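Only one chain comes next, encoded as structure tokens, the form predicted alone.
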Amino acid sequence: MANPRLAVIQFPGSNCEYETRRAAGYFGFDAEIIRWNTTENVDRFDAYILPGGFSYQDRVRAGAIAAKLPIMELVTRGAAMGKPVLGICNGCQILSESGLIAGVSLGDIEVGMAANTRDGHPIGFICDWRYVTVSNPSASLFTRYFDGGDILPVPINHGEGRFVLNQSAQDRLSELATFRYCDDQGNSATTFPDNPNGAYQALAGVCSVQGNVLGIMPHPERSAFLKQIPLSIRGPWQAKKQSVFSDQVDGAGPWEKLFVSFYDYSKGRM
């Protein structure tokens, strides 16, 4: 049987599409980069990733313009059919503006992405490494291979990464799989820099109620391989030997569980 077909959607201003395709391909996907103005045969793909970058220069709000493109109507239709959709950084912002994160009321914007703050004051763009943990991993296809003890190093690169939720999303948050910022021991992040942007409940990523859509602000594709992880921050993850495949430098890194689960689910739907 063929591998699942994955569309990495390139928007004007995307800058992570090639490394995203490389990471997805390593874990088995038949990954292809398609352009934002493609509307034919998009339904042939089994899964979708919206990569990081700065679509339309983040004008109006990050992701706001890209979310209105015809291709996002096709992605929304695929998500409603159960296809997995992953949005990373700017892709997360686009999913937010499309009403696909949380999904308590399909199509409603329940989760927004606001400017980074520290103690309530704007702090601008952040480029750094942080740690996250997973809450309620069994609730999503992307997180089901993680457990509550996983501490995942991951890079962040964003100016509007602060999750804000409306009341309906807040009321259902305990049912959703979420990534949350923590310190290097896995303790909940309450202050800067462990919580780098002032996000609600230190959220770094939120899945949909249906479990097949994930918006995440950090970059798992930039930490999919062990060689991408600085030695200075590898310790908490590597000490627990959380890699499924290998601890070799050219092998899989902290986020392989996400990609392998993503692949297995997509393969199972074929």
Given for the second form:
Amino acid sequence: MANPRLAVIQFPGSNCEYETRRAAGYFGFDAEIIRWNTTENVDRFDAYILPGGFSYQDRVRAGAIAAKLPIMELVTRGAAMGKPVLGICNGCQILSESGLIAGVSLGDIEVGMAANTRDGHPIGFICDWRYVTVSNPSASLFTRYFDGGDILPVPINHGEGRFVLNQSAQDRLSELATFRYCDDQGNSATTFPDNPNGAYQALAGVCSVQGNVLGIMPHPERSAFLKQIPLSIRGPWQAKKQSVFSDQVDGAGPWEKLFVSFYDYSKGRM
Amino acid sequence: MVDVSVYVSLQQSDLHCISAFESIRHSLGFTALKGLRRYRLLRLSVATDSREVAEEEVHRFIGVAFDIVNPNKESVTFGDVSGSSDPQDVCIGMEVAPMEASLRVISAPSLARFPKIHAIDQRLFWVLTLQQDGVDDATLIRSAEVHCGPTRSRTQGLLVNPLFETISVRRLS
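Starting from the form predicted alone above, please write out the structure of the form predicted together with the partner chain.
Full assembly next; the chain just shown is listed first.
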């Protein structure tokens, strides 16, 4: 049986599409980069990833212009059919501007990505490594294989990554909150720098109520392999990287469970 | 304390405007939009009772505050921006600001030399030129607010995200 076909949608200004395709391909997907102006045969794909970058140079707001494109209508249709959709960083911003994250009231924009703040003051763009935990593993198809004890190192790169939720999304936060920032021991992030952008409830990833759409601000594709973990990261993943021979650092890293769960679900739908 | 408004815009093409204009016309289908301009609206609070003194202080400040306004690529309009020169057009201004007041305040080293200027509050100001197409002005303006203003769904609104921004609309001409 063939592998699930995955579309990595490249927008003008995307810059993570190749590493995203590399990570998805490693975990079994038949991944292909398609352009934003593709409108034919987009429904042939079993799953979609919106990669990171700066679509349309973040004009007006990050993700705002890309969300209006015809291809997002096709992605919305796919999501409504139950196809998995993953938005990473700028992809998460596009999903939020498309009303695909949360999905309490279908089509309404319930999650916003505001400018990063520290103690209520703007801090601009952040480029660093942080830790996240999985809040509610069973809520999303992407997190089924994690457990509450997983502490995942991950890089962040964004200027507008502060999750802001409307009241209806806040009321269902226990279902929607997927990843939360934490310290290296897994304790909830309450202040900077553990919560790097002032996100509501230290949210790093939010899914839809149906569980098949996930928007995540950190970059799992840049932490998918052991070799990507820098020396500054402490904990078991660093120890694992140090313990393997140099020819094995190409092996799977902290975010293996996300990609495998994503793959298994997509394969199961075929 | 007297507040003085200054509008700052790019002298050359503003790519934010081009993308927003195309998106509103082609993706959102609001073809009554004829033109779109974007300004940074600065409100400077000056410690004086005289508007004349306040405006003079702001003029002096803007002339040397290169960390606030870049004279190589930006133009400055004091007072209020104008609408369209075509009397058939309807012009409205949309003032967009972050909800948190702390995100509107900007600081700059150049302020240290102007002790009378206490604070600078920055917002975005979009000027929309609308083409009348047989509808009355009030309907046209309401329609522009719906299509171009707060984004409520993928197919409605663009210039404001009501989850973290506020908007106020006023007619310019």
